[in-house]
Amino acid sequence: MSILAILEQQNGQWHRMSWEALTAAQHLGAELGLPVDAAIVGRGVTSLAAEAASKNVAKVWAVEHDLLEIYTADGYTAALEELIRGTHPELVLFPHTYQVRDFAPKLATRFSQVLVSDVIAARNEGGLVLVRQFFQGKLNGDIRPSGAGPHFASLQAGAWRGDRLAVAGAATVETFTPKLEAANIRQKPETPFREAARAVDLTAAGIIVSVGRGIKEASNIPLAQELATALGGELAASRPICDAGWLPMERQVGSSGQTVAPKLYVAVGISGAIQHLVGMKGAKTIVAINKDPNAPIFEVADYGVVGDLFEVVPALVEELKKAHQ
């Protein structure tokens, strides 16, 4: 029995969640006394395989064949089965991706099974113990896998850090080459989804300073910019600081947002909803800026200073400002 993560690959390239899935693959495999092996499903993907390779895994599988050069749903959940028939997984890991959800669930039914999605923890609990939420965040709740697996699950972004990848390893690659035929493939490929344009993209932020209802009046937006500015970093919001048209909704953070994983994540006058927390708890390290000591903001956070955000913002921005001189 082993793990098996899914790792995506697109033209090439890696998706940045991949290494968050292996991320979660190894901190299971390590609670549940279990190897982690991976897959990377595509056309001409020896290199990438022999990428994965090097991090903390036993095998990397690379699942090659001419028909999975473009992804269609029905090529991927063909392949996929085969190589999880043939290796038999106990667990079955992905990152939520908009292709995992697209494919994913139809892999989980051929074998019976249910893909638990959006996976924000997991532990070892007498048995594997997967955490997800429910309500827009509101609520977490344990699901424990029953009867014999494989079991899939799907892990929310940001949910374990990339950066924590144990890469001491030195894994053999071994390639699987499916019997696709073009008969299985229903779907007619065609441009792969494609999210609007952007100004920002902020899941590639280092720095983040996120600003939240305490700013009180749009005029007063500027004074986090400034910040964000002195720090090199993007400039991000709550939901209701978009929903007023005071920033625009690219740059809400949250579960209706984006969710990032920045080095730093510095919220400004942010309470601490928890369809806040659910897009910034990836942060490596996070200070909160709020005048309420009780604030649910600063559960979380790495450094809280519990002052008027027009007095502090003002302090750090010229403190900044003298660092760099």
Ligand SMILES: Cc1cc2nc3c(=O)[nH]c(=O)nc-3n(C[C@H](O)[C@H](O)[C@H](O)COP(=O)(O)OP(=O)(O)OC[C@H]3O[C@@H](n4cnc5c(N)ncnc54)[C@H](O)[C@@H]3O)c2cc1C
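Following the display of the form predicted on its own, present the structure of the form predicted together with this ligand.
Just the single chain follows, nothing else.
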């Protein structure tokens, strides 16, 4: 019985959330009295595995195969299914990355289990209790996995701190070669690419005013621009605003946009979905303007105005102009 943390790499580079998953595994290992193993999947990953072996783990599996060089859902699922069947972990933890979203539910299904996804906290309370968000972050829920393991959970970005990882020892690294056949891997991936280069570098901005769906119509965007101008900052947006073409994609903040850490971030009519929060919660001071007092954005805000942005924003522009006089 053990906890198995699945670490993610791409082209020999760690995904930063790998260390968050391992931190969570160490924390739960201590709480549940279980040893922690780690696994890393790919081709030529033994040196990464050796690095992981110094992070206070019992064992590291280097899951190696030519067919695992490039990620596919079919390949990763088959490889990890074989590893898990052979090693019987009680709990398998993943970072909640796009890649994990793509294959971990399939892997869990092979064991007639569900993946408890995007977990924000975990504890031992007469057994494992996992906490995750519901209704776009408006409510939290405790989930208790039942029945025999292995149980599967993926961990939300930033919920555990990778810099709190305990570093100790030199665990054994064991190479695991799964039996894979090219014919069983149905996805044929091509080389990843980026769309147009970014003309706007929001990461350099000291002040950002970010606008969300609360702005209602494209014709209201100038209102947010006015606030940005009054503050001497850049205008940014949540994803739906960029999807709708009201602002260019390069102004999108979040997991699929830019990650910013200005000294001041003003969120106007943004609910605070996790995919947005990961892109801005490093800001020094966060202000939220939202009519819903229960909007999750207020959980990360230092200052909040609960009210109609169409009244609050003009009033704010007015006050800022006064303050500058």
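We call the rigid core the largest set of C-alpha positions that still match within 1.5 Å between the two forms. Numbering follows the first chain given and starts at 1. These figures come from a predicted structure and were not determined experimentally.
- Annotation for E217: C-alpha shift of 2 angstroms or more between the two forms, rigid core superposed.
- The Cα shift for I274 between the two forms, taken after rigid core superposition, is 2 angstroms or larger.
- Relative to the superposed core, A261 undergoes a Cα shift of 2 Å or more between the two forms.
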